[in-house]
Amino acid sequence: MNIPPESLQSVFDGAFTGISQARASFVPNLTPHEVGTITNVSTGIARVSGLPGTGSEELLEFPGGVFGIAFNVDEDEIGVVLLGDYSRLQSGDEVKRTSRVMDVAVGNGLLGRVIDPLGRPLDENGPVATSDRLPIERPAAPIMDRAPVAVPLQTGLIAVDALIPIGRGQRELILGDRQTGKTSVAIDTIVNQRDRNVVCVYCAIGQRASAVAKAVANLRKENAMDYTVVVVAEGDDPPGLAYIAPYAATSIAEYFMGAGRDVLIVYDDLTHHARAYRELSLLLRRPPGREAFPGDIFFIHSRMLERATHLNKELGGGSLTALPIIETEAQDISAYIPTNLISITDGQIYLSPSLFELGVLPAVDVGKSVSRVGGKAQWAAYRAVAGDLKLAYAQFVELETFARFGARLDEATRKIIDHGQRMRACLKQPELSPISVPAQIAVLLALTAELFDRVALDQMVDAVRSVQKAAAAIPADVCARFESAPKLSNDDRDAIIAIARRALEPFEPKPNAAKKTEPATREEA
């Protein structure tokens, strides 16, 4: 097909005119970027110059996808805490502003996942499916937005639920020397929240990879990962990740609390968090204080733990219960970081190494443990059966210490010691074996009714297990009243004691055995 030259020329002229008009009307959309330069890189930190508009705690982007938080904003340079692999960074590399603060992915897609503080998956289940994000640093709820702590958070540990009750919205510190079972208490509490509509967040800070793997394996074994988010900053991660880990985990927990749900968060442990912050502060040349910690070490923990609360009904009625863990040295609970956290929290659970060595697990020292919420967050059934238990146990511990000197004891003192030994046996509990509320009530009632006093000490484990199994026979209406009734009625008490008495009949001494032991008893007297 032949096209006349005149037609081609007109087409070319029209196209040229259109391009000229488009070029004349084009307004370039310029996006300014502030770019700085790395002047120095050291362990976990970098110093940057050339970013005068950077704000405090702003997120900065480094080459290779590494991010950092602006910590020190000085006149000439910025001290940045690095949040990734900084081995390839060097002086002269470009740094860009992001004009936003550090945030983390939140949402239901995190349930059952193991992530790092940046929201990146550490398991083998693919990318994290979330669309919402929250800043890791958020102000705590005002006082007028909070409601009283009145509903208990059952741990499944009879020693805690009966003697040191924890309420939903409370902050209860777990402290003790290394290898005394602190993490086990927290994991048992998470496992016990199954079928209780409580979301759990486990934050591992500076732990060994093997310890984290064991905790996750236990949670998977007990089917607890379905309602749990695990946030991990391992021991070989940069100190910046260890520093932001508990704040990121708290924001994840606050998302569920804002949706009206009850949430439990475990910080394991804040000793490593404080050490990571001390390392960063010393590298950034911040003035050191007591034990070389910076002056705001109290503030970094208090502003985080204050976010744990119980919201009022107008805001959904959700709650965030915090169980921070701290490690003591040589049983010194009056050290700097432990005393800071004791003053921030609403009580503490102290795990004694001496009890741990004796095989009393969980090794809860009742004398040094306290819950400042106390009976306000405990069901009436517990208050009825465990009201004097803590005092009686403390008296037993003192008398037992006195009896070790070989003193001659009267009959009343010997009876208190025998009863206390059975009390201690009732409070023993294997790991990952939560006890239901009816079973706990049955054991405590049998203990206060002195039904265990006729059982030999070497049979106490089987006797307690028998009472726990027999608790399944408690009528459903009686179990329902444990949570709703203002007090435990005498009829309910008698019915539970009768069930416990029948369960303990096989463990009571036979009449013939009693006659054989009677002469020896008289000689001792």
Ligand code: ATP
Second form
Amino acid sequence: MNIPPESLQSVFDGAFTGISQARASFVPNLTPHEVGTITNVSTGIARVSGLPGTGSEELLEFPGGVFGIAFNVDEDEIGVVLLGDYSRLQSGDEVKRTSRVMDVAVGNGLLGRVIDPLGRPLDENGPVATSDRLPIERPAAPIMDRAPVAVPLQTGLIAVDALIPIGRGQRELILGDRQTGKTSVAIDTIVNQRDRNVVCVYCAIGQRASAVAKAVANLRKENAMDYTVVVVAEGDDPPGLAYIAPYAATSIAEYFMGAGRDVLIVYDDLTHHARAYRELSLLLRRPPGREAFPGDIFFIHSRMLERATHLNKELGGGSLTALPIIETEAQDISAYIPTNLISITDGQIYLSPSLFELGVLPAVDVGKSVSRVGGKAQWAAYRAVAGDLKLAYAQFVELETFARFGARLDEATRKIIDHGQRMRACLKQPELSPISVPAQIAVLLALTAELFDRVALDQMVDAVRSVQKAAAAIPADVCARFESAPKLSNDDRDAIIAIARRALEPFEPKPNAAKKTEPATREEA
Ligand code: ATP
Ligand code: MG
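Having gone through the form predicted alone, I am curious about the other one (the form predicted together with adenosine-5'-triphosphate (ATP)); can you provide its structure?
Zooming out: every chain and molecule, the one shown earlier first.
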């Protein structure tokens, strides 16, 4: 084909103009990445060089979708805490900056789910549907945003609700040796929030998988998962995950609190959290302090627990109640981490292994337990009956120890001991069986009216159960007044005592039966 040179020239000119125009209008769409390299990887830690602009706590991305948090930011090297499987990482691998801090997905879609601290599902219900994200580290609410603790958080455990009351927005430590029922107290409290419009977050840190499975199974069995989120960092996860778990769980809880809900969060347990942080700090070569914990161990726990609060009305009036758990060794509550946590929180529930061995369950040691703010939030009906209970119980425990030496007891002492033994029986409670408020009040009133003193000790379990059942007969208006009335009126008190007295009639000693003398001490028993 013969093409005249002039038309070829015009084709070239046209193409050239097109290319020039395209070039002029081209805007390069490049995202610059700052890339560094791994110099060293060890247990849960990586050292990275070549990222001079990295900020403290910035998220860094490693190959294989593993993320890490920049912890030690030095001039020429960064110590990074790894949050995923680091077995494939090696020196020389590329590391990217992300210019953001660690955050977690939050929202209603998390209710009923079991997730890891990064928000990935651990149950079989598919991906988690959430819309919002919150940073895991957030400043605690300032003082002016807070309201006083005024509403009680019912645990359903009579020993706690009567003697160591917890308020919504309070931080109450649960501590005790291993296997003393710490988790059970927390799970019972979550179970008791059914139909009370409280969202619960259970954060398991560094526990055995079987213990977590049992807790989740109990929550499922009691239909408590509908309003609960479970965040799990297992014992064999990298220490970085255990470290961020409670912060992520707190952010998840804060989302609900911000929406005006009442939230309960359980950290089970912070001993493992402290150990994970110690491990990371030692690997990062931070200077060790007492018990080899780093100097800021108090700060990391107080920073987290300060986030529990009761917000004022303008901010929606939501609350976040925290139940951190701590494991003590050989009943030493003055060890480093327990004393730290005791001083951070607003009270503690101490579970004693000796009571556990005696079968006094829940093994709450009333003498060593205290609630510093909950008493103000306790309903007046409780205050009327539980006022002297703690003192009387303490007196009984002291006399009981004394009576063990086989001393001959005068009538008054024997009476205190007999009454104390019945008091202890009233406070006993099996797992996963929360007691309603009217049932608790009925038992406590019957106790203060000394109705149980005529019941034989071996029949106390049935007698207490009978009073609890009879409490269903308390009229609804009387029950409503437990919450609202400033004082338990004498009429209400008499009505409830009459109901309890009727329930205890079958347990009255038979008039003709030979009076059986009861042993005054356990040793004699
Ligand atoms: P760990 O130190 O292993 O975390 P823990 O202090 O959390 O233990 P739990 O696991 O709650 O203790 O309870 C220990 C055992 O005591 C469990 O087998 C539990 O079923 C039992 N238990 C706890 N509370 C009660 C109770 N009120 N009545 C009967 N059994 C109970
Ligand atoms: Mg436990």
